[in-house]
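One chain comes next, on its own, written as C-alpha coordinates: the form predicted alone.
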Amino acid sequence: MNIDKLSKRLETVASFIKPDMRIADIGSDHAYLPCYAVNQGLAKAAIAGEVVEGPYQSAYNQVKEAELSDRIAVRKGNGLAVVNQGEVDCIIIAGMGGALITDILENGKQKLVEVQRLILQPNVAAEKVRKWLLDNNWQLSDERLIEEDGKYYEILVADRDKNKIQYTNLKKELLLGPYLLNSKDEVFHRKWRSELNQWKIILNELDKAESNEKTAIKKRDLIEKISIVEEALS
(Lines of atoms letter the chains of each structure in order from A and count residues from 1; the text may use other names and numbers.)
(Lines give C-alpha, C1' and ligand atoms only; values in the text may rest on other atoms or scores of the structure.)
Protein backbone atom coordinates (compact mmCIF):
# COMPACT_ATOMS: atom_id res chain seq x y z
CA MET A 1 0.00 0.00 0.00
CA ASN A 2 1.24 3.45 -0.92
CA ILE A 3 0.70 5.57 2.21
CA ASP A 4 0.73 8.71 0.07
CA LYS A 5 -2.54 7.69 -1.59
CA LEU A 6 -5.97 6.79 -0.22
CA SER A 7 -9.33 5.95 -1.74
CA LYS A 8 -11.49 8.97 -2.56
CA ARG A 9 -13.70 8.12 0.45
CA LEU A 10 -10.86 8.02 2.97
CA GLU A 11 -9.09 11.00 1.42
CA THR A 12 -12.28 13.04 1.88
CA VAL A 13 -12.50 11.87 5.51
CA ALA A 14 -8.84 12.83 6.08
CA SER A 15 -9.37 16.29 4.57
CA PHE A 16 -11.39 17.29 7.67
CA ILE A 17 -8.53 16.68 10.12
CA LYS A 18 -7.38 20.03 11.52
CA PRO A 19 -3.62 20.70 11.53
CA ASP A 20 -1.70 19.17 14.45
CA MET A 21 -4.64 17.17 15.73
CA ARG A 22 -4.12 13.88 17.56
CA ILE A 23 -6.56 11.47 15.96
CA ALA A 24 -8.07 8.08 16.76
CA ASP A 25 -9.31 5.98 13.86
CA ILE A 26 -11.83 3.48 15.24
CA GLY A 27 -12.19 0.35 13.13
CA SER A 28 -8.97 1.25 11.37
CA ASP A 29 -8.69 -2.00 9.38
CA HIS A 30 -5.21 -1.76 7.77
CA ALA A 31 -4.43 1.62 9.42
CA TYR A 32 -4.27 3.24 5.97
CA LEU A 33 -5.95 6.42 7.19
CA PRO A 34 -3.70 7.06 10.24
CA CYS A 35 -0.57 6.28 8.20
CA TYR A 36 -1.64 8.69 5.47
CA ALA A 37 -2.69 11.44 7.93
CA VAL A 38 0.56 11.31 9.92
CA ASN A 39 2.77 10.89 6.85
CA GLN A 40 1.12 13.86 5.11
CA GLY A 41 1.42 16.06 8.21
CA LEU A 42 -2.36 16.29 8.67
CA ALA A 43 -2.15 14.75 12.15
CA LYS A 44 0.72 14.87 14.60
CA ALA A 45 -0.11 11.53 16.21
CA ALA A 46 -2.67 8.78 15.84
CA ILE A 47 -4.27 5.73 17.38
CA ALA A 48 -5.46 2.91 15.12
CA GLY A 49 -8.12 0.89 16.93
CA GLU A 50 -9.33 -2.56 15.90
CA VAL A 51 -11.49 -5.10 17.71
CA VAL A 52 -10.77 -8.11 15.45
CA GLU A 53 -7.41 -9.91 15.62
CA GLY A 54 -6.81 -10.18 11.83
CA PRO A 55 -7.30 -6.47 11.01
CA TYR A 56 -5.41 -5.55 14.22
CA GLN A 57 -2.39 -7.51 13.00
CA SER A 58 -2.72 -5.95 9.51
CA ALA A 59 -2.78 -2.46 11.08
CA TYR A 60 0.20 -3.26 13.32
CA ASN A 61 2.23 -4.56 10.36
CA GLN A 62 1.27 -1.60 8.17
CA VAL A 63 2.38 0.96 10.78
CA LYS A 64 5.63 -0.92 11.38
CA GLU A 65 6.32 -1.18 7.64
CA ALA A 66 5.67 2.56 7.23
CA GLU A 67 8.16 3.24 10.08
CA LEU A 68 5.53 5.26 11.96
CA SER A 69 5.37 3.24 15.19
CA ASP A 70 6.72 6.20 17.16
CA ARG A 71 3.69 8.31 16.17
CA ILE A 72 0.91 5.77 15.62
CA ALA A 73 -0.24 3.45 18.40
CA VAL A 74 -2.08 0.33 17.18
CA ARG A 75 -4.45 -0.99 19.84
CA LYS A 76 -6.89 -3.86 20.06
CA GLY A 77 -10.20 -3.15 21.76
CA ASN A 78 -13.88 -2.47 21.29
CA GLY A 79 -14.86 1.01 20.07
CA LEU A 80 -13.50 3.88 22.15
CA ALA A 81 -12.00 1.49 24.72
CA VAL A 82 -8.70 1.91 22.80
CA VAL A 83 -8.59 5.64 23.67
CA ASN A 84 -7.63 7.15 27.02
CA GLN A 85 -9.50 10.28 28.09
CA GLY A 86 -7.73 13.45 26.92
CA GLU A 87 -5.46 11.51 24.58
CA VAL A 88 -6.90 12.69 21.24
CA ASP A 89 -8.58 15.78 19.77
CA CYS A 90 -10.42 14.04 16.95
CA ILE A 91 -12.26 10.73 16.65
CA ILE A 92 -12.77 9.20 13.20
CA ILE A 93 -15.24 6.37 12.60
CA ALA A 94 -15.60 5.46 8.94
CA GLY A 95 -17.09 2.59 6.99
CA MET A 96 -19.65 1.31 9.48
CA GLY A 97 -23.43 1.44 9.70
CA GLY A 98 -25.00 4.49 11.34
CA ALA A 99 -26.48 2.42 14.18
CA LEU A 100 -23.07 0.92 15.04
CA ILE A 101 -21.39 4.35 14.94
CA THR A 102 -23.96 5.78 17.37
CA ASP A 103 -23.52 2.74 19.66
CA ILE A 104 -19.75 3.28 19.73
CA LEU A 105 -20.18 6.98 20.54
CA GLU A 106 -22.86 6.33 23.16
CA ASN A 107 -20.89 3.57 24.89
CA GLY A 108 -17.73 5.67 24.90
CA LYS A 109 -19.27 9.03 25.87
CA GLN A 110 -16.90 9.57 28.78
CA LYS A 111 -13.95 9.40 26.34
CA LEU A 112 -15.39 12.30 24.30
CA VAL A 113 -15.23 14.96 27.03
CA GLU A 114 -12.01 16.55 25.70
CA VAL A 115 -12.48 15.60 22.04
CA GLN A 116 -13.00 18.62 19.77
CA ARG A 117 -14.03 17.02 16.48
CA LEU A 118 -15.83 13.93 15.21
CA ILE A 119 -15.45 12.81 11.59
CA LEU A 120 -18.02 10.13 10.86
CA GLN A 121 -18.72 8.24 7.66
CA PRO A 122 -21.73 5.96 7.99
CA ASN A 123 -22.32 3.53 5.11
CA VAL A 124 -26.05 3.54 5.89
CA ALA A 125 -28.47 5.33 8.25
CA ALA A 126 -26.65 8.68 8.38
CA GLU A 127 -29.83 10.16 9.88
CA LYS A 128 -29.25 8.10 13.05
CA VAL A 129 -25.80 9.67 13.39
CA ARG A 130 -27.16 13.19 12.86
CA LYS A 131 -29.83 12.55 15.49
CA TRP A 132 -27.24 11.32 18.01
CA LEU A 133 -25.07 14.40 17.40
CA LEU A 134 -28.08 16.68 17.90
CA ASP A 135 -29.15 14.90 21.10
CA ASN A 136 -25.62 15.02 22.54
CA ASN A 137 -24.77 18.67 21.88
CA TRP A 138 -22.37 18.07 19.02
CA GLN A 139 -22.74 20.70 16.31
CA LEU A 140 -22.77 19.44 12.75
CA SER A 141 -20.29 21.76 11.00
CA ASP A 142 -19.86 20.23 7.55
CA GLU A 143 -21.00 17.39 5.32
CA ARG A 144 -19.85 15.83 2.07
CA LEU A 145 -21.54 13.37 -0.22
CA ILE A 146 -19.25 11.53 -2.62
CA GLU A 147 -19.61 8.73 -5.14
CA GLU A 148 -16.90 6.13 -5.57
CA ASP A 149 -17.09 2.85 -7.50
CA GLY A 150 -20.85 3.14 -7.82
CA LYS A 151 -21.42 3.64 -4.08
CA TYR A 152 -22.44 6.78 -2.21
CA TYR A 153 -20.79 7.92 1.01
CA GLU A 154 -21.86 10.66 3.42
CA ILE A 155 -19.15 12.21 5.58
CA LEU A 156 -20.37 14.13 8.64
CA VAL A 157 -18.16 16.51 10.62
CA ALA A 158 -19.17 17.68 14.09
CA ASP A 159 -17.46 20.11 16.47
CA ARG A 160 -17.75 21.11 20.09
CA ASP A 161 -17.22 24.83 19.61
CA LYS A 162 -19.60 25.69 16.78
CA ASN A 163 -22.80 27.69 16.94
CA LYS A 164 -25.89 25.54 16.91
CA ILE A 165 -27.52 24.84 13.56
CA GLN A 166 -31.03 26.19 13.34
CA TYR A 167 -32.99 23.28 11.96
CA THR A 168 -36.10 24.37 10.09
CA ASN A 169 -37.48 20.96 9.07
CA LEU A 170 -35.94 18.41 11.43
CA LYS A 171 -37.06 15.15 9.77
CA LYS A 172 -35.99 16.33 6.33
CA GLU A 173 -32.63 17.72 7.51
CA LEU A 174 -31.78 14.66 9.60
CA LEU A 175 -32.55 12.37 6.66
CA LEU A 176 -30.88 14.36 3.88
CA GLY A 177 -28.36 16.51 5.74
CA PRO A 178 -28.70 20.28 6.20
CA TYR A 179 -25.45 21.10 4.36
CA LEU A 180 -26.10 18.57 1.60
CA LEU A 181 -29.60 20.01 1.12
CA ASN A 182 -28.03 23.43 0.56
CA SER A 183 -25.82 22.18 -2.26
CA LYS A 184 -28.12 19.55 -3.85
CA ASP A 185 -25.47 18.73 -6.43
CA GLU A 186 -25.67 16.04 -9.11
CA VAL A 187 -24.33 13.34 -6.75
CA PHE A 188 -27.11 14.23 -4.26
CA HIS A 189 -29.73 13.81 -6.99
CA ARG A 190 -28.27 10.49 -8.17
CA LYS A 191 -28.04 9.03 -4.67
CA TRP A 192 -31.57 9.93 -3.66
CA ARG A 193 -33.13 8.89 -6.97
CA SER A 194 -31.49 5.51 -6.44
CA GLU A 195 -32.81 5.34 -2.84
CA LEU A 196 -36.30 6.31 -4.04
CA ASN A 197 -36.32 3.47 -6.56
CA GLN A 198 -35.30 0.98 -3.88
CA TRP A 199 -37.90 2.24 -1.41
CA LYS A 200 -40.67 2.03 -4.00
CA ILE A 201 -39.74 -1.59 -4.75
CA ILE A 202 -39.84 -2.38 -1.00
CA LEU A 203 -43.15 -0.55 -0.62
CA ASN A 204 -44.60 -2.56 -3.48
CA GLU A 205 -43.49 -5.80 -1.77
CA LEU A 206 -44.99 -4.63 1.54
CA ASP A 207 -48.30 -3.95 -0.23
CA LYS A 208 -48.36 -7.60 -1.27
CA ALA A 209 -47.35 -8.91 2.16
CA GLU A 210 -49.71 -9.93 4.95
CA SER A 211 -50.81 -6.84 6.81
CA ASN A 212 -49.80 -6.54 10.46
CA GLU A 213 -48.65 -3.81 12.81
CA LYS A 214 -44.98 -4.23 11.88
CA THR A 215 -45.57 -3.92 8.11
CA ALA A 216 -47.97 -1.00 8.67
CA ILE A 217 -45.29 0.92 10.63
CA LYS A 218 -42.66 0.13 7.98
CA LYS A 219 -45.00 1.29 5.20
CA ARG A 220 -45.79 4.56 7.00
CA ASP A 221 -42.09 5.22 7.50
CA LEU A 222 -41.29 4.52 3.85
CA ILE A 223 -44.17 6.63 2.55
CA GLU A 224 -42.99 9.54 4.71
CA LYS A 225 -39.38 9.19 3.50
CA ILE A 226 -40.48 8.93 -0.13
CA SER A 227 -42.52 12.11 0.26
CA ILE A 228 -39.58 13.98 1.85
CA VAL A 229 -37.13 12.93 -0.86
CA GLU A 230 -39.48 13.56 -3.78
CA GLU A 231 -40.14 17.08 -2.45
CA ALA A 232 -36.38 17.70 -2.05
CA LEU A 233 -35.63 16.53 -5.60
CA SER A 234 -38.46 18.46 -7.26
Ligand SMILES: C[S@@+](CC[C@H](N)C(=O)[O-])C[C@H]1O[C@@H](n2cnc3c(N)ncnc32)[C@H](O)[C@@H]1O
Given for the second form:
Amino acid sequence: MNIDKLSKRLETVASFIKPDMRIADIGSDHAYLPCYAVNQGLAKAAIAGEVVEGPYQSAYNQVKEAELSDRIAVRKGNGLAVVNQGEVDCIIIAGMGGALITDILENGKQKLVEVQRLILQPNVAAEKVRKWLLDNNWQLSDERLIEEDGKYYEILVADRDKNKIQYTNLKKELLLGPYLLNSKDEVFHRKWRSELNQWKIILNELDKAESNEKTAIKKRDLIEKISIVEEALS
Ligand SMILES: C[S@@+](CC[C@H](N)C(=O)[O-])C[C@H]1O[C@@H](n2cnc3c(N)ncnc32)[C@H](O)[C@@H]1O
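Having displayed the form predicted alone, please output the structure of the form predicted together with the named molecule.
Whole complex next, starting from this chain.
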Protein backbone atom coordinates (compact mmCIF):
# COMPACT_ATOMS: atom_id res chain seq x y z
CA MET A 1 0.00 0.00 0.00
CA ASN A 2 1.21 3.54 -0.75
CA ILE A 3 -0.34 6.90 -1.55
CA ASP A 4 -1.07 5.87 -5.16
CA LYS A 5 -2.48 2.46 -4.34
CA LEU A 6 -4.58 1.94 -1.25
CA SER A 7 -5.87 -1.31 0.23
CA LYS A 8 -9.31 -2.34 -1.01
CA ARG A 9 -10.68 -1.32 2.43
CA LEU A 10 -9.28 2.23 2.33
CA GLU A 11 -10.05 2.62 -1.38
CA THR A 12 -13.70 1.81 -0.64
CA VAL A 13 -13.66 4.35 2.21
CA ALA A 14 -12.18 7.00 -0.14
CA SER A 15 -14.78 6.27 -2.83
CA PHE A 16 -17.44 7.90 -0.63
CA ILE A 17 -15.77 11.31 -0.48
CA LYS A 18 -17.95 13.75 -2.42
CA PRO A 19 -16.28 16.08 -4.96
CA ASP A 20 -14.45 19.05 -3.49
CA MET A 21 -14.96 18.06 0.10
CA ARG A 22 -12.51 19.09 2.78
CA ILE A 23 -11.88 15.99 4.83
CA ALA A 24 -10.46 15.06 8.23
CA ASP A 25 -9.05 11.58 8.68
CA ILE A 26 -9.03 10.86 12.40
CA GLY A 27 -6.56 8.17 13.48
CA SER A 28 -4.75 8.61 10.19
CA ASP A 29 -1.63 6.62 11.14
CA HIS A 30 0.52 6.67 7.94
CA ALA A 31 -1.76 9.33 6.28
CA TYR A 32 -2.14 7.15 3.16
CA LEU A 33 -5.83 7.95 2.91
CA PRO A 34 -5.64 11.79 2.96
CA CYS A 35 -2.57 11.74 0.65
CA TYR A 36 -4.40 9.48 -1.83
CA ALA A 37 -7.63 11.51 -1.63
CA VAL A 38 -5.91 14.86 -2.24
CA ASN A 39 -3.51 13.47 -4.86
CA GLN A 40 -6.33 11.85 -6.84
CA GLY A 41 -8.45 15.01 -6.67
CA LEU A 42 -11.11 13.31 -4.52
CA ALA A 43 -10.71 15.88 -1.75
CA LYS A 44 -9.85 19.55 -1.89
CA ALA A 45 -7.87 19.59 1.34
CA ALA A 46 -7.37 17.38 4.35
CA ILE A 47 -6.47 17.17 8.01
CA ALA A 48 -4.69 14.03 9.20
CA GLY A 49 -5.29 13.63 12.95
CA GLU A 50 -3.29 11.30 15.18
CA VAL A 51 -3.12 10.95 18.94
CA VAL A 52 0.01 8.75 19.19
CA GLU A 53 3.49 10.21 18.57
CA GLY A 54 4.86 7.40 16.34
CA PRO A 55 1.97 7.35 13.83
CA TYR A 56 1.80 11.17 13.98
CA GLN A 57 5.46 11.32 12.91
CA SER A 58 4.91 8.84 10.08
CA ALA A 59 1.86 10.83 8.89
CA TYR A 60 3.91 14.04 9.03
CA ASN A 61 6.81 12.48 7.09
CA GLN A 62 4.49 10.91 4.51
CA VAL A 63 2.74 14.22 3.77
CA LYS A 64 6.08 16.04 3.53
CA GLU A 65 7.57 13.38 1.26
CA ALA A 66 4.50 13.55 -0.99
CA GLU A 67 4.90 17.35 -1.13
CA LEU A 68 1.32 17.81 0.01
CA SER A 69 1.99 19.91 3.13
CA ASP A 70 0.20 22.91 1.59
CA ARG A 71 -3.07 20.91 1.33
CA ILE A 72 -2.84 18.42 4.18
CA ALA A 73 -2.40 19.58 7.77
CA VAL A 74 -1.02 16.88 10.05
CA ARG A 75 -2.16 17.51 13.63
CA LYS A 76 -1.51 15.67 16.86
CA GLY A 77 -4.45 15.34 19.22
CA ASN A 78 -7.26 13.22 20.57
CA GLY A 79 -10.16 12.54 18.22
CA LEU A 80 -11.95 15.60 16.86
CA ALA A 81 -9.85 17.98 19.00
CA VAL A 82 -7.63 18.45 15.92
CA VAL A 83 -10.52 19.92 13.89
CA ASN A 84 -11.94 23.43 14.23
CA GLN A 85 -15.68 23.88 13.82
CA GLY A 86 -16.55 24.58 10.16
CA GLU A 87 -13.12 23.54 8.89
CA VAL A 88 -14.14 20.29 7.11
CA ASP A 89 -17.18 18.86 5.28
CA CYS A 90 -16.44 15.20 5.83
CA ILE A 91 -14.98 13.22 8.70
CA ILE A 92 -13.45 9.79 8.18
CA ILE A 93 -12.70 7.40 11.04
CA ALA A 94 -11.43 4.02 9.88
CA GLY A 95 -9.73 0.95 11.28
CA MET A 96 -10.89 1.21 14.91
CA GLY A 97 -13.51 -0.55 17.00
CA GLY A 98 -17.10 0.71 16.92
CA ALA A 99 -16.97 1.73 20.60
CA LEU A 100 -13.90 3.96 20.05
CA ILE A 101 -15.45 5.51 16.92
CA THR A 102 -18.65 6.42 18.80
CA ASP A 103 -16.60 7.81 21.73
CA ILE A 104 -14.68 10.05 19.33
CA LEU A 105 -17.92 11.28 17.72
CA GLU A 106 -19.67 11.74 21.07
CA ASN A 107 -16.76 13.68 22.61
CA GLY A 108 -16.43 15.90 19.56
CA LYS A 109 -20.11 16.59 18.86
CA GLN A 110 -19.68 20.38 18.70
CA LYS A 111 -17.14 19.92 15.88
CA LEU A 112 -19.74 18.10 13.78
CA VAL A 113 -22.19 21.00 13.51
CA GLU A 114 -21.13 21.98 9.98
CA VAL A 115 -19.99 18.54 8.81
CA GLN A 116 -22.11 17.05 6.00
CA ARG A 117 -20.80 13.50 5.75
CA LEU A 118 -19.30 10.87 8.02
CA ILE A 119 -17.47 7.86 6.55
CA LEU A 120 -16.91 5.31 9.29
CA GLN A 121 -15.22 1.93 9.09
CA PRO A 122 -15.50 0.05 12.36
CA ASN A 123 -13.45 -3.16 12.55
CA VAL A 124 -15.94 -4.56 15.08
CA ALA A 125 -19.26 -3.54 16.66
CA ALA A 126 -20.69 -1.69 13.65
CA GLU A 127 -24.10 -1.88 15.36
CA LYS A 128 -22.85 0.55 18.04
CA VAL A 129 -21.97 3.04 15.30
CA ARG A 130 -25.37 2.64 13.57
CA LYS A 131 -27.09 3.20 16.92
CA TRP A 132 -25.04 6.35 17.61
CA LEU A 133 -25.91 7.72 14.15
CA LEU A 134 -29.60 7.05 14.73
CA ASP A 135 -29.58 8.62 18.21
CA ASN A 136 -27.75 11.69 16.93
CA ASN A 137 -29.85 12.45 13.87
CA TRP A 138 -27.35 11.32 11.25
CA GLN A 139 -28.95 9.44 8.34
CA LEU A 140 -27.22 6.29 7.24
CA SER A 141 -27.05 6.76 3.46
CA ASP A 142 -24.95 3.83 2.26
CA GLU A 143 -23.06 0.79 3.45
CA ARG A 144 -20.49 -1.62 2.02
CA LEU A 145 -19.23 -4.92 3.27
CA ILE A 146 -15.93 -6.05 1.81
CA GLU A 147 -13.59 -8.98 2.34
CA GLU A 148 -9.85 -8.45 2.22
CA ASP A 149 -7.11 -10.87 3.29
CA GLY A 150 -9.65 -13.11 5.01
CA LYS A 151 -11.13 -10.24 7.06
CA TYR A 152 -14.49 -8.55 6.73
CA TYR A 153 -14.93 -4.78 6.88
CA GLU A 154 -18.11 -2.72 7.09
CA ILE A 155 -18.05 0.83 5.75
CA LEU A 156 -20.88 3.10 6.88
CA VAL A 157 -21.72 6.43 5.26
CA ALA A 158 -23.97 8.95 6.99
CA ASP A 159 -25.27 12.30 5.83
CA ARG A 160 -26.97 15.13 7.63
CA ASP A 161 -29.35 16.24 4.94
CA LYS A 162 -30.85 12.91 3.87
CA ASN A 163 -34.42 11.74 4.44
CA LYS A 164 -34.85 9.75 7.62
CA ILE A 165 -34.31 6.07 7.04
CA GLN A 166 -37.35 3.96 8.04
CA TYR A 167 -36.30 1.04 10.21
CA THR A 168 -38.77 -1.86 10.23
CA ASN A 169 -36.90 -4.21 12.56
CA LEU A 170 -34.49 -2.03 14.51
CA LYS A 171 -32.44 -4.72 16.30
CA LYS A 172 -31.90 -6.69 13.11
CA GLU A 173 -31.10 -3.64 10.97
CA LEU A 174 -28.69 -2.15 13.52
CA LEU A 175 -26.85 -5.46 13.78
CA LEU A 176 -26.69 -6.38 10.10
CA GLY A 177 -27.08 -3.01 8.38
CA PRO A 178 -30.23 -1.99 6.50
CA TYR A 179 -28.47 -1.59 3.12
CA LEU A 180 -26.35 -4.72 3.54
CA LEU A 181 -29.48 -6.69 4.46
CA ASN A 182 -31.10 -5.51 1.26
CA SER A 183 -28.39 -6.93 -0.95
CA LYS A 184 -27.32 -9.97 1.16
CA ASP A 185 -24.51 -10.89 -1.21
CA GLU A 186 -22.03 -13.78 -0.93
CA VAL A 187 -19.68 -11.80 1.34
CA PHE A 188 -22.58 -11.05 3.69
CA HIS A 189 -23.38 -14.76 3.95
CA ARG A 190 -19.73 -15.68 4.55
CA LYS A 191 -19.21 -13.00 7.22
CA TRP A 192 -22.31 -13.84 9.20
CA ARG A 193 -21.84 -17.61 8.94
CA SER A 194 -18.38 -17.11 10.39
CA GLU A 195 -19.76 -14.87 13.22
CA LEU A 196 -22.47 -17.46 13.93
CA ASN A 197 -19.87 -20.20 14.33
CA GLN A 198 -17.88 -18.08 16.79
CA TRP A 199 -20.95 -17.11 18.81
CA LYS A 200 -22.01 -20.75 19.07
CA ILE A 201 -18.58 -21.70 20.42
CA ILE A 202 -18.80 -18.88 23.02
CA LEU A 203 -22.35 -19.93 23.95
CA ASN A 204 -21.17 -23.49 24.43
CA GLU A 205 -18.39 -22.27 26.75
CA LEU A 206 -20.85 -20.10 28.70
CA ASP A 207 -23.12 -23.12 29.12
CA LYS A 208 -20.27 -24.97 30.79
CA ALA A 209 -19.22 -22.00 32.99
CA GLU A 210 -20.67 -21.22 36.41
CA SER A 211 -23.88 -19.30 35.94
CA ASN A 212 -24.24 -15.76 37.31
CA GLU A 213 -26.09 -12.61 36.31
CA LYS A 214 -23.34 -11.48 33.93
CA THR A 215 -23.12 -14.78 32.04
CA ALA A 216 -26.93 -15.00 31.92
CA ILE A 217 -27.13 -11.54 30.24
CA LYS A 218 -24.34 -12.48 27.81
CA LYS A 219 -26.09 -15.75 26.94
CA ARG A 220 -29.43 -14.03 26.37
CA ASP A 221 -27.76 -11.47 24.11
CA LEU A 222 -25.94 -14.17 22.11
CA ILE A 223 -29.07 -16.32 21.74
CA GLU A 224 -30.98 -13.32 20.44
CA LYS A 225 -28.24 -12.38 17.96
CA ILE A 226 -27.90 -15.98 16.76
CA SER A 227 -31.63 -16.14 16.11
CA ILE A 228 -31.57 -12.80 14.19
CA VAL A 229 -28.65 -13.89 12.01
CA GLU A 230 -29.97 -17.41 11.38
CA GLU A 231 -33.27 -15.94 10.26
CA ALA A 232 -31.48 -13.46 7.98
CA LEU A 233 -29.36 -16.19 6.38
CA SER A 234 -32.22 -18.63 5.88
C1 LIG B 1 -5.46 0.69 13.32
S2 LIG B 1 -5.00 2.29 12.98
C3 LIG B 1 -5.98 2.69 11.56
C4 LIG B 1 -5.26 3.63 10.67
C5 LIG B 1 -6.05 4.09 9.45
N6 LIG B 1 -7.16 4.96 9.84
C7 LIG B 1 -6.56 2.91 8.67
O8 LIG B 1 -7.77 2.69 8.65
O9 LIG B 1 -5.74 2.18 8.09
C10 LIG B 1 -5.80 3.27 14.24
C11 LIG B 1 -5.08 4.59 14.46
O12 LIG B 1 -5.93 5.42 15.21
C13 LIG B 1 -5.16 6.11 16.17
N14 LIG B 1 -6.06 6.51 17.25
C15 LIG B 1 -6.63 5.73 18.20
N16 LIG B 1 -7.42 6.46 19.00
C17 LIG B 1 -7.37 7.73 18.55
C18 LIG B 1 -7.95 8.96 18.97
N19 LIG B 1 -8.77 9.01 20.03
N20 LIG B 1 -7.67 10.08 18.27
C21 LIG B 1 -6.85 10.05 17.20
N22 LIG B 1 -6.25 8.92 16.77
C23 LIG B 1 -6.50 7.78 17.43
C24 LIG B 1 -4.08 5.12 16.57
O25 LIG B 1 -2.95 5.74 17.11
C26 LIG B 1 -3.79 4.43 15.22
O27 LIG B 1 -2.76 5.06 14.54
